[in-house]
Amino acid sequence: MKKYLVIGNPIDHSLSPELHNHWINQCGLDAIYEKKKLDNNDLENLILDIRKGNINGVNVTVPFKNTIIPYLDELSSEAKKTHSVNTIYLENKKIIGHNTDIEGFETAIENINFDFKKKKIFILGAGGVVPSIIYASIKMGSSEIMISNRTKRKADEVKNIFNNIKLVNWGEIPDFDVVINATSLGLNQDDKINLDFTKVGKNKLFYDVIYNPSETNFLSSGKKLGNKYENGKLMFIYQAFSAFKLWHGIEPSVNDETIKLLD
(Lines of atoms letter the chains of each structure in order from A and count residues from 1; the text may use other names and numbers.)
(Lines give C-alpha, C1' and ligand atoms only; values in the text may rest on other atoms or scores of the structure.)
Protein backbone atom coordinates (compact mmCIF):
# COMPACT_ATOMS: atom_id res chain seq x y z
CA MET A 1 0.00 0.00 0.00
CA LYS A 2 1.31 3.43 -0.94
CA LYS A 3 1.40 6.09 1.74
CA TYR A 4 0.84 9.84 1.39
CA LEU A 5 0.90 12.60 3.98
CA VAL A 6 0.15 16.24 4.59
CA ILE A 7 2.54 17.85 7.07
CA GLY A 8 2.09 21.07 9.00
CA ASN A 9 1.94 22.67 12.41
CA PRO A 10 -0.93 23.11 13.26
CA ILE A 11 -2.52 20.36 11.14
CA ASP A 12 -5.79 19.39 12.88
CA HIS A 13 -7.88 21.73 10.68
CA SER A 14 -6.62 20.16 7.42
CA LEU A 15 -9.24 18.33 5.35
CA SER A 16 -6.64 16.98 2.88
CA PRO A 17 -7.09 13.35 4.07
CA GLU A 18 -10.89 13.52 3.51
CA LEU A 19 -10.36 14.77 -0.05
CA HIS A 20 -7.44 12.53 -1.10
CA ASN A 21 -8.89 9.36 0.48
CA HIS A 22 -12.22 10.05 -1.28
CA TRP A 23 -10.38 10.18 -4.62
CA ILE A 24 -8.19 7.16 -3.73
CA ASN A 25 -11.35 5.08 -3.04
CA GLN A 26 -13.08 6.42 -6.15
CA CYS A 27 -10.12 5.42 -8.33
CA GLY A 28 -9.67 2.03 -6.62
CA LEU A 29 -6.07 2.71 -5.61
CA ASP A 30 -4.15 0.75 -2.97
CA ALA A 31 -3.10 3.81 -0.98
CA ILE A 32 -3.77 5.84 2.14
CA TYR A 33 -3.39 9.55 2.89
CA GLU A 34 -2.84 10.82 6.45
CA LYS A 35 -1.99 14.06 8.24
CA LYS A 36 0.98 14.54 10.53
CA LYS A 37 2.03 17.36 12.83
CA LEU A 38 5.80 17.91 12.60
CA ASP A 39 8.46 20.23 13.97
CA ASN A 40 11.45 21.56 12.01
CA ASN A 41 13.72 18.89 13.49
CA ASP A 42 11.44 16.15 12.02
CA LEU A 43 11.97 17.21 8.39
CA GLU A 44 15.22 15.32 7.86
CA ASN A 45 13.65 11.98 8.88
CA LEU A 46 10.63 12.68 6.68
CA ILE A 47 12.90 13.10 3.65
CA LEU A 48 14.72 9.88 4.55
CA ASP A 49 11.37 8.05 4.61
CA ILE A 50 10.55 9.38 1.12
CA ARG A 51 13.99 8.34 -0.14
CA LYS A 52 13.51 4.82 1.25
CA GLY A 53 10.06 4.57 -0.35
CA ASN A 54 8.22 4.39 2.99
CA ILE A 55 6.29 7.51 1.98
CA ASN A 56 5.29 8.05 -1.67
CA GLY A 57 4.24 11.68 -1.62
CA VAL A 58 3.85 14.61 0.76
CA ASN A 59 1.79 17.78 0.79
CA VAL A 60 3.33 20.65 2.73
CA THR A 61 1.42 23.34 4.58
CA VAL A 62 2.21 26.08 7.12
CA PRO A 63 4.95 26.62 8.29
CA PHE A 64 7.12 24.32 6.13
CA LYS A 65 6.56 25.51 2.52
CA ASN A 66 9.87 27.32 2.55
CA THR A 67 11.85 25.54 5.29
CA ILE A 68 11.53 22.15 3.52
CA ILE A 69 13.43 23.40 0.44
CA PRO A 70 17.05 22.79 1.64
CA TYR A 71 16.21 19.09 2.17
CA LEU A 72 15.08 18.54 -1.45
CA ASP A 73 17.18 17.48 -4.46
CA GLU A 74 15.37 19.53 -7.13
CA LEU A 75 12.65 22.14 -7.51
CA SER A 76 10.14 22.52 -10.32
CA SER A 77 10.16 25.88 -12.13
CA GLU A 78 7.02 26.94 -10.20
CA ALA A 79 8.67 26.12 -6.86
CA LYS A 80 11.84 27.99 -7.90
CA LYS A 81 9.92 31.11 -8.95
CA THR A 82 7.95 31.27 -5.69
CA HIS A 83 10.50 29.81 -3.22
CA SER A 84 7.54 27.72 -2.05
CA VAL A 85 6.85 23.96 -2.07
CA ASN A 86 3.54 22.29 -1.26
CA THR A 87 3.96 18.92 -3.05
CA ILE A 88 6.86 16.46 -2.85
CA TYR A 89 7.50 13.26 -4.79
CA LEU A 90 10.36 10.89 -5.69
CA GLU A 91 11.39 10.62 -9.34
CA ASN A 92 14.50 8.88 -10.69
CA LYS A 93 15.83 8.61 -7.12
CA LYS A 94 15.56 12.39 -6.70
CA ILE A 95 13.23 14.13 -4.26
CA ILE A 96 11.39 16.87 -6.16
CA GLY A 97 9.59 19.87 -4.68
CA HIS A 98 6.70 21.28 -6.69
CA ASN A 99 4.12 24.04 -6.19
CA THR A 100 0.48 23.30 -7.08
CA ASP A 101 -0.87 26.33 -5.14
CA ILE A 102 -0.39 28.54 -8.22
CA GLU A 103 -2.58 26.34 -10.42
CA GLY A 104 -5.02 25.88 -7.53
CA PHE A 105 -5.53 29.63 -7.10
CA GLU A 106 -5.76 30.34 -10.85
CA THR A 107 -8.36 27.60 -11.38
CA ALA A 108 -10.38 28.78 -8.37
CA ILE A 109 -10.52 32.34 -9.72
CA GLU A 110 -11.49 31.08 -13.21
CA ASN A 111 -14.32 29.09 -11.60
CA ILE A 112 -15.90 32.16 -10.00
CA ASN A 113 -15.61 34.12 -13.29
CA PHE A 114 -13.66 36.99 -11.79
CA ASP A 115 -11.22 38.66 -14.20
CA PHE A 116 -7.88 39.70 -12.65
CA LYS A 117 -6.81 41.62 -15.78
CA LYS A 118 -5.75 45.19 -14.88
CA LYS A 119 -6.99 44.72 -11.31
CA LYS A 120 -5.29 46.01 -8.14
CA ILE A 121 -4.63 43.12 -5.76
CA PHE A 122 -4.13 43.72 -2.02
CA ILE A 123 -2.77 40.73 -0.08
CA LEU A 124 -2.81 40.47 3.71
CA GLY A 125 0.03 38.32 5.00
CA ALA A 126 3.47 37.23 3.84
CA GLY A 127 3.45 33.53 4.67
CA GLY A 128 4.08 30.39 2.62
CA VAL A 129 1.17 30.69 0.17
CA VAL A 130 1.63 34.42 -0.63
CA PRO A 131 4.34 34.03 -3.33
CA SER A 132 2.04 31.55 -5.13
CA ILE A 133 -0.87 34.02 -5.05
CA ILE A 134 1.40 36.82 -6.30
CA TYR A 135 2.76 34.67 -9.13
CA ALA A 136 -0.74 33.51 -10.15
CA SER A 137 -2.02 37.13 -10.02
CA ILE A 138 0.83 38.25 -12.30
CA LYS A 139 0.01 35.40 -14.72
CA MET A 140 -3.65 36.49 -14.72
CA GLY A 141 -2.69 40.04 -15.76
CA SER A 142 -3.21 42.09 -12.60
CA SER A 143 -1.99 45.71 -12.84
CA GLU A 144 -0.67 46.16 -9.29
CA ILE A 145 0.05 43.89 -6.32
CA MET A 146 0.33 45.23 -2.78
CA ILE A 147 1.08 43.27 0.37
CA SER A 148 0.74 44.13 4.03
CA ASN A 149 2.03 42.06 6.92
CA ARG A 150 2.12 42.59 10.66
CA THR A 151 5.86 41.77 10.67
CA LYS A 152 7.58 43.96 8.10
CA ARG A 153 10.64 41.68 7.85
CA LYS A 154 8.52 38.89 6.34
CA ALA A 155 6.99 41.31 3.83
CA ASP A 156 10.53 42.39 2.85
CA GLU A 157 11.41 38.73 2.20
CA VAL A 158 8.50 38.44 -0.25
CA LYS A 159 9.58 41.67 -1.96
CA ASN A 160 13.02 40.10 -2.46
CA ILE A 161 11.30 37.44 -4.60
CA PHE A 162 8.99 39.86 -6.47
CA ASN A 163 10.56 43.31 -6.52
CA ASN A 164 7.65 44.91 -8.42
CA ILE A 165 5.19 44.50 -5.57
CA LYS A 166 4.37 47.40 -3.27
CA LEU A 167 4.58 47.12 0.52
CA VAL A 168 1.80 48.71 2.57
CA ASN A 169 2.04 49.36 6.32
CA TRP A 170 -0.23 47.12 8.39
CA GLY A 171 -3.41 49.04 9.18
CA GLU A 172 -3.40 51.10 5.98
CA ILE A 173 -6.06 50.30 3.36
CA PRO A 174 -5.01 51.23 -0.21
CA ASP A 175 -7.35 51.40 -3.22
CA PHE A 176 -7.91 47.82 -4.43
CA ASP A 177 -10.17 45.62 -6.58
CA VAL A 178 -9.37 42.37 -4.76
CA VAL A 179 -8.35 41.87 -1.12
CA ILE A 180 -6.98 38.46 -0.13
CA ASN A 181 -6.58 37.23 3.43
CA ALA A 182 -3.52 34.97 3.36
CA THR A 183 -2.91 35.18 7.12
CA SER A 184 -3.96 32.45 9.55
CA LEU A 185 -6.39 34.90 11.20
CA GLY A 186 -9.72 33.20 10.74
CA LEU A 187 -8.83 29.58 11.49
CA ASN A 188 -10.51 30.17 14.86
CA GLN A 189 -14.13 31.33 14.68
CA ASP A 190 -13.49 34.36 16.92
CA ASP A 191 -10.37 35.58 15.03
CA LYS A 192 -10.76 39.10 13.71
CA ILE A 193 -8.57 41.08 11.31
CA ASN A 194 -8.72 44.50 12.89
CA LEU A 195 -8.76 46.49 9.65
CA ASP A 196 -11.43 48.99 8.63
CA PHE A 197 -12.86 48.20 5.18
CA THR A 198 -15.95 50.41 5.51
CA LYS A 199 -14.68 53.00 3.03
CA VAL A 200 -13.52 50.69 0.23
CA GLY A 201 -16.78 50.80 -1.75
CA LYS A 202 -18.71 47.91 -3.30
CA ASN A 203 -18.19 45.26 -6.01
CA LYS A 204 -14.73 44.29 -4.77
CA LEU A 205 -13.69 40.67 -4.27
CA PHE A 206 -12.94 39.59 -0.70
CA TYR A 207 -11.03 36.29 -0.92
CA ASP A 208 -9.88 34.17 2.02
CA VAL A 209 -7.45 31.29 1.51
CA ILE A 210 -8.97 29.68 4.65
CA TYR A 211 -11.65 27.11 3.79
CA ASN A 212 -12.39 25.74 7.26
CA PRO A 213 -14.45 27.55 8.67
CA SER A 214 -16.21 28.32 5.38
CA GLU A 215 -17.11 31.91 6.32
CA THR A 216 -14.50 33.77 8.35
CA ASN A 217 -15.13 37.14 10.00
CA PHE A 218 -13.09 38.70 7.18
CA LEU A 219 -15.51 37.30 4.56
CA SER A 220 -18.53 38.28 6.67
CA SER A 221 -17.33 41.90 6.78
CA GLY A 222 -16.87 41.95 2.97
CA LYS A 223 -20.34 40.44 2.48
CA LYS A 224 -22.00 43.01 4.80
CA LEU A 225 -20.37 45.83 2.81
CA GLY A 226 -21.94 44.55 -0.44
CA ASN A 227 -18.91 42.86 -1.97
CA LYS A 228 -18.32 39.55 -3.73
CA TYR A 229 -16.69 37.05 -1.38
CA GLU A 230 -15.11 33.62 -1.75
CA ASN A 231 -13.31 31.22 0.59
CA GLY A 232 -10.31 29.05 -0.25
CA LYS A 233 -12.24 25.82 -0.80
CA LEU A 234 -11.84 25.68 -4.59
CA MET A 235 -8.17 26.68 -4.38
CA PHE A 236 -7.69 23.89 -1.86
CA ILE A 237 -9.50 21.36 -4.08
CA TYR A 238 -7.59 22.30 -7.23
CA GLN A 239 -4.14 22.34 -5.63
CA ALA A 240 -4.99 18.84 -4.31
CA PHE A 241 -6.27 17.84 -7.78
CA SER A 242 -2.87 18.78 -9.29
CA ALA A 243 -0.94 16.90 -6.60
CA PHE A 244 -3.13 13.79 -7.03
CA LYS A 245 -2.62 13.87 -10.81
CA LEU A 246 1.14 14.22 -10.33
CA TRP A 247 1.39 11.30 -7.89
CA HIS A 248 -1.08 8.85 -9.46
CA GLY A 249 -1.24 9.88 -13.13
CA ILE A 250 -5.04 10.13 -12.80
CA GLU A 251 -7.30 13.18 -12.97
CA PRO A 252 -9.79 12.80 -10.11
CA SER A 253 -13.34 14.10 -10.45
CA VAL A 254 -14.28 17.51 -9.04
CA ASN A 255 -18.04 17.77 -8.61
CA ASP A 256 -20.71 18.70 -6.04
CA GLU A 257 -19.91 15.56 -4.05
CA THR A 258 -16.23 16.60 -3.81
CA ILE A 259 -17.16 20.11 -2.69
CA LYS A 260 -19.63 18.82 -0.06
CA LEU A 261 -16.85 16.75 1.54
CA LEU A 262 -15.36 20.00 2.83
CA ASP A 263 -18.56 21.48 4.28
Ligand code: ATR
The other form holds:
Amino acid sequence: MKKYLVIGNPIDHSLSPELHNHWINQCGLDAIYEKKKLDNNDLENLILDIRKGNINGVNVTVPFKNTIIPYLDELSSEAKKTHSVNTIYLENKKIIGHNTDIEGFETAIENINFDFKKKKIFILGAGGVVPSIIYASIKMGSSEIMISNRTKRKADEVKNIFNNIKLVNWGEIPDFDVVINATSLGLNQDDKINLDFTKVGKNKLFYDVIYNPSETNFLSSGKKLGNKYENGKLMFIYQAFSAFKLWHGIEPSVNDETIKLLD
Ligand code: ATR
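What would the structure be for the form predicted together with the named molecule, given that what you showed me was the form predicted alone?
Starting with the chain above, the whole complex follows.
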Protein backbone atom coordinates (compact mmCIF):
# COMPACT_ATOMS: atom_id res chain seq x y z
CA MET A 1 0.00 0.00 0.00
CA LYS A 2 1.33 3.44 -0.91
CA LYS A 3 1.55 6.01 1.84
CA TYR A 4 1.09 9.77 1.62
CA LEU A 5 1.31 12.45 4.30
CA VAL A 6 0.65 16.07 5.02
CA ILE A 7 3.14 17.57 7.45
CA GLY A 8 2.84 20.81 9.41
CA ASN A 9 2.74 22.28 12.88
CA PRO A 10 -0.05 22.61 13.90
CA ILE A 11 -1.72 20.00 11.65
CA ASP A 12 -4.95 19.00 13.44
CA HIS A 13 -7.05 21.39 11.37
CA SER A 14 -5.88 19.98 8.02
CA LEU A 15 -8.60 18.57 5.78
CA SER A 16 -6.14 17.21 3.23
CA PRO A 17 -6.61 13.59 4.44
CA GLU A 18 -10.42 13.80 3.93
CA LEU A 19 -9.97 15.07 0.41
CA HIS A 20 -7.16 12.75 -0.71
CA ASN A 21 -8.65 9.61 0.88
CA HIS A 22 -11.99 10.42 -0.79
CA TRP A 23 -10.26 10.54 -4.19
CA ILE A 24 -8.10 7.47 -3.39
CA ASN A 25 -11.28 5.46 -2.67
CA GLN A 26 -13.09 6.88 -5.68
CA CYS A 27 -10.22 5.86 -7.97
CA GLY A 28 -9.83 2.43 -6.29
CA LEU A 29 -6.17 3.03 -5.43
CA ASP A 30 -4.25 0.98 -2.86
CA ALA A 31 -3.06 3.95 -0.85
CA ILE A 32 -3.60 5.91 2.34
CA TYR A 33 -3.09 9.60 3.19
CA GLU A 34 -2.41 10.69 6.78
CA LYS A 35 -1.47 13.86 8.66
CA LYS A 36 1.56 14.22 10.89
CA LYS A 37 2.69 17.00 13.20
CA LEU A 38 6.46 17.43 12.95
CA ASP A 39 9.20 19.55 14.46
CA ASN A 40 12.18 20.91 12.53
CA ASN A 41 14.42 18.10 13.75
CA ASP A 42 12.05 15.45 12.33
CA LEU A 43 12.53 16.64 8.74
CA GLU A 44 15.71 14.65 8.11
CA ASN A 45 14.07 11.33 9.03
CA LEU A 46 11.04 12.18 6.93
CA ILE A 47 13.28 12.65 3.90
CA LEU A 48 15.00 9.34 4.64
CA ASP A 49 11.60 7.61 4.66
CA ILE A 50 10.78 9.09 1.27
CA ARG A 51 14.15 7.99 -0.11
CA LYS A 52 13.54 4.43 1.15
CA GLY A 53 10.08 4.37 -0.42
CA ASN A 54 8.30 4.07 2.95
CA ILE A 55 6.47 7.28 2.11
CA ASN A 56 5.45 7.93 -1.51
CA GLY A 57 4.49 11.59 -1.36
CA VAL A 58 4.22 14.47 1.09
CA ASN A 59 2.24 17.68 1.23
CA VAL A 60 3.87 20.44 3.22
CA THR A 61 2.08 23.18 5.10
CA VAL A 62 2.92 25.95 7.58
CA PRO A 63 5.67 26.36 8.83
CA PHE A 64 7.75 24.06 6.58
CA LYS A 65 7.07 25.27 3.03
CA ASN A 66 10.42 27.04 2.95
CA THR A 67 12.45 25.23 5.64
CA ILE A 68 12.04 21.85 3.88
CA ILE A 69 13.93 23.09 0.80
CA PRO A 70 17.55 22.36 1.92
CA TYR A 71 16.62 18.66 2.40
CA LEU A 72 15.41 18.18 -1.18
CA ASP A 73 17.44 17.10 -4.24
CA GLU A 74 15.66 19.21 -6.85
CA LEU A 75 13.00 21.90 -7.11
CA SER A 76 10.49 22.52 -9.89
CA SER A 77 10.69 25.98 -11.48
CA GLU A 78 7.55 27.03 -9.55
CA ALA A 79 9.09 25.97 -6.23
CA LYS A 80 12.32 27.77 -7.13
CA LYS A 81 10.56 31.00 -8.06
CA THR A 82 8.50 31.11 -4.86
CA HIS A 83 11.05 29.56 -2.45
CA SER A 84 8.09 27.45 -1.41
CA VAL A 85 7.30 23.72 -1.58
CA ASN A 86 3.93 22.14 -0.79
CA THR A 87 4.29 18.81 -2.66
CA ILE A 88 7.15 16.30 -2.57
CA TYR A 89 7.70 13.13 -4.60
CA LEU A 90 10.47 10.72 -5.56
CA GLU A 91 11.47 10.52 -9.21
CA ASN A 92 14.50 8.62 -10.57
CA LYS A 93 15.83 8.31 -7.01
CA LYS A 94 15.67 12.07 -6.55
CA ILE A 95 13.46 13.86 -4.05
CA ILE A 96 11.68 16.66 -5.89
CA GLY A 97 9.88 19.65 -4.37
CA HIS A 98 7.04 21.27 -6.27
CA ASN A 99 4.52 24.02 -5.56
CA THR A 100 0.86 23.38 -6.47
CA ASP A 101 -0.49 26.38 -4.50
CA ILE A 102 0.14 28.54 -7.58
CA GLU A 103 -2.03 26.36 -9.81
CA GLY A 104 -4.58 26.09 -6.99
CA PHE A 105 -4.98 29.85 -6.78
CA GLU A 106 -5.06 30.34 -10.58
CA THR A 107 -7.71 27.65 -11.08
CA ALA A 108 -9.82 29.05 -8.24
CA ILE A 109 -9.75 32.52 -9.83
CA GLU A 110 -10.56 31.06 -13.29
CA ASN A 111 -13.52 29.26 -11.72
CA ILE A 112 -15.12 32.49 -10.53
CA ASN A 113 -14.48 34.15 -13.91
CA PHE A 114 -12.53 37.04 -12.47
CA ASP A 115 -9.89 38.47 -14.80
CA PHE A 116 -6.65 39.53 -13.07
CA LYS A 117 -5.33 41.22 -16.24
CA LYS A 118 -4.23 44.83 -15.53
CA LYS A 119 -5.67 44.63 -12.02
CA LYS A 120 -4.12 46.05 -8.85
CA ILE A 121 -3.71 43.33 -6.24
CA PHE A 122 -3.41 44.14 -2.54
CA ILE A 123 -2.27 41.23 -0.35
CA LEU A 124 -2.54 41.21 3.44
CA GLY A 125 0.09 39.02 5.12
CA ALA A 126 3.56 37.71 4.30
CA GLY A 127 3.31 34.07 5.41
CA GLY A 128 3.89 30.76 3.66
CA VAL A 129 1.30 31.05 0.89
CA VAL A 130 1.96 34.67 -0.15
CA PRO A 131 4.82 34.04 -2.64
CA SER A 132 2.54 31.58 -4.49
CA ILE A 133 -0.30 34.12 -4.68
CA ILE A 134 2.11 36.78 -5.94
CA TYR A 135 3.57 34.46 -8.58
CA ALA A 136 0.09 33.40 -9.76
CA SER A 137 -1.05 37.05 -9.87
CA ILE A 138 1.97 37.95 -12.03
CA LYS A 139 1.21 34.98 -14.34
CA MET A 140 -2.41 36.13 -14.66
CA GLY A 141 -1.29 39.58 -15.87
CA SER A 142 -1.94 41.84 -12.89
CA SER A 143 -0.53 45.36 -13.28
CA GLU A 144 0.53 45.98 -9.69
CA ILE A 145 1.05 43.88 -6.57
CA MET A 146 1.15 45.43 -3.11
CA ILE A 147 1.65 43.62 0.17
CA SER A 148 1.14 44.71 3.73
CA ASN A 149 2.19 42.81 6.83
CA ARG A 150 2.07 43.58 10.53
CA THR A 151 5.73 42.58 10.86
CA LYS A 152 7.53 44.61 8.19
CA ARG A 153 10.65 42.43 8.22
CA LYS A 154 8.63 39.53 6.79
CA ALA A 155 7.21 41.74 4.04
CA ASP A 156 10.81 42.78 3.22
CA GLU A 157 11.73 39.09 2.86
CA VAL A 158 8.93 38.63 0.30
CA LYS A 159 10.15 41.72 -1.56
CA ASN A 160 13.59 40.10 -1.75
CA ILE A 161 11.98 37.33 -3.83
CA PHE A 162 9.79 39.64 -5.95
CA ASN A 163 11.55 42.99 -6.44
CA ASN A 164 8.68 44.64 -8.28
CA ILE A 165 6.07 44.42 -5.56
CA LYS A 166 5.23 47.46 -3.44
CA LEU A 167 5.17 47.44 0.34
CA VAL A 168 2.30 49.15 2.13
CA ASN A 169 2.45 50.04 5.82
CA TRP A 170 0.18 47.86 7.96
CA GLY A 171 -3.03 49.81 8.57
CA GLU A 172 -2.95 51.73 5.27
CA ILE A 173 -5.26 50.93 2.36
CA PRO A 174 -4.06 51.76 -1.17
CA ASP A 175 -6.22 51.89 -4.32
CA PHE A 176 -6.83 48.27 -5.43
CA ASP A 177 -9.06 46.01 -7.55
CA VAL A 178 -8.49 42.83 -5.57
CA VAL A 179 -7.76 42.49 -1.85
CA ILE A 180 -6.58 39.12 -0.55
CA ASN A 181 -6.49 38.12 3.10
CA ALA A 182 -3.52 35.79 3.46
CA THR A 183 -3.13 36.35 7.20
CA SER A 184 -4.40 33.86 9.75
CA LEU A 185 -6.83 36.51 11.05
CA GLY A 186 -10.30 35.07 10.51
CA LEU A 187 -9.55 31.47 11.48
CA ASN A 188 -11.47 32.30 14.66
CA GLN A 189 -14.94 33.53 13.76
CA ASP A 190 -14.53 36.59 16.04
CA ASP A 191 -11.23 37.72 14.49
CA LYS A 192 -11.41 41.18 12.94
CA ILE A 193 -8.80 42.76 10.72
CA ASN A 194 -8.37 46.30 11.92
CA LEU A 195 -8.73 47.90 8.47
CA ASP A 196 -11.48 50.19 7.26
CA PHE A 197 -12.60 49.28 3.74
CA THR A 198 -15.66 51.59 3.68
CA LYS A 199 -13.99 54.08 1.32
CA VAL A 200 -12.63 51.66 -1.30
CA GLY A 201 -15.69 51.71 -3.58
CA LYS A 202 -17.57 48.83 -5.20
CA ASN A 203 -16.96 46.01 -7.67
CA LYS A 204 -13.71 44.86 -6.13
CA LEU A 205 -12.87 41.24 -5.38
CA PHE A 206 -12.45 40.34 -1.70
CA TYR A 207 -10.63 37.01 -1.53
CA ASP A 208 -9.83 35.11 1.66
CA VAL A 209 -7.39 32.20 1.67
CA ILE A 210 -9.29 30.94 4.75
CA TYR A 211 -12.21 28.60 3.97
CA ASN A 212 -13.17 27.51 7.47
CA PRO A 213 -15.12 29.53 8.59
CA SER A 214 -16.53 29.94 5.09
CA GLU A 215 -17.31 33.62 5.58
CA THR A 216 -14.79 35.55 7.67
CA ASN A 217 -15.51 39.07 8.93
CA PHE A 218 -13.18 40.25 6.16
CA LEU A 219 -15.40 38.63 3.48
CA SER A 220 -18.58 39.86 5.18
CA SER A 221 -17.31 43.44 5.10
CA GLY A 222 -16.51 43.16 1.37
CA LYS A 223 -19.94 41.65 0.70
CA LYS A 224 -21.78 44.36 2.67
CA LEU A 225 -20.00 47.05 0.66
CA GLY A 226 -21.22 45.54 -2.65
CA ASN A 227 -18.15 43.64 -3.77
CA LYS A 228 -17.51 40.16 -5.15
CA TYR A 229 -16.12 37.80 -2.53
CA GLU A 230 -14.70 34.30 -2.45
CA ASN A 231 -13.15 32.06 0.19
CA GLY A 232 -10.14 29.76 -0.17
CA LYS A 233 -12.00 26.49 -0.57
CA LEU A 234 -11.43 26.06 -4.30
CA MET A 235 -7.77 27.05 -3.97
CA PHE A 236 -7.38 24.36 -1.35
CA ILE A 237 -9.18 21.78 -3.49
CA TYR A 238 -7.20 22.59 -6.62
CA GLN A 239 -3.77 22.53 -4.93
CA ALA A 240 -4.74 19.04 -3.72
CA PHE A 241 -6.02 18.15 -7.22
CA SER A 242 -2.62 19.02 -8.73
CA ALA A 243 -0.72 17.04 -6.08
CA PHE A 244 -3.01 14.01 -6.61
CA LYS A 245 -2.50 14.17 -10.37
CA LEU A 246 1.27 14.38 -9.94
CA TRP A 247 1.45 11.39 -7.57
CA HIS A 248 -1.14 9.06 -9.09
CA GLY A 249 -1.28 10.19 -12.73
CA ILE A 250 -5.07 10.53 -12.47
CA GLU A 251 -7.22 13.68 -12.46
CA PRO A 252 -9.67 13.33 -9.57
CA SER A 253 -13.17 14.73 -9.89
CA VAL A 254 -14.08 18.08 -8.37
CA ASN A 255 -17.81 18.48 -7.87
CA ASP A 256 -20.41 19.43 -5.22
CA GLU A 257 -19.60 16.26 -3.26
CA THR A 258 -15.90 17.22 -3.08
CA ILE A 259 -16.78 20.73 -2.00
CA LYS A 260 -19.16 19.42 0.71
CA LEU A 261 -16.34 17.31 2.21
CA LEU A 262 -14.78 20.53 3.44
CA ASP A 263 -17.89 21.98 5.13
P1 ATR B 1 3.94 31.94 8.95
O2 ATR B 1 4.07 33.41 9.27
O3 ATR B 1 4.54 31.03 9.97
O4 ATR B 1 4.29 31.59 7.55
P5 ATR B 1 1.21 31.94 8.19
O6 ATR B 1 0.00 31.35 8.84
O7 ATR B 1 1.52 31.55 6.81
O8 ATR B 1 2.41 31.62 9.16
O9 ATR B 1 1.15 33.52 8.25
C10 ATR B 1 0.48 34.18 9.23
C11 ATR B 1 0.24 35.60 8.71
O12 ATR B 1 -0.83 36.17 9.47
C13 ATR B 1 1.45 36.51 8.89
O14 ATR B 1 1.50 37.40 7.82
C15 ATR B 1 1.10 37.21 10.21
O16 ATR B 1 1.71 38.46 10.39
P17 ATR B 1 3.12 38.59 11.15
O18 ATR B 1 4.17 38.28 10.13
O19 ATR B 1 3.14 39.99 11.62
O20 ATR B 1 3.09 37.59 12.28
C21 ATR B 1 -0.38 37.39 10.06
N22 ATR B 1 -1.05 37.61 11.33
C23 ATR B 1 -1.32 36.68 12.29
N24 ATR B 1 -1.96 37.26 13.33
C25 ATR B 1 -2.10 38.57 13.02
C26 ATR B 1 -2.69 39.70 13.69
N27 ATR B 1 -3.25 39.58 14.90
N28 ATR B 1 -2.64 40.91 13.07
C29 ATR B 1 -2.08 41.03 11.86
N30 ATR B 1 -1.51 40.01 11.16
C31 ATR B 1 -1.52 38.80 11.73
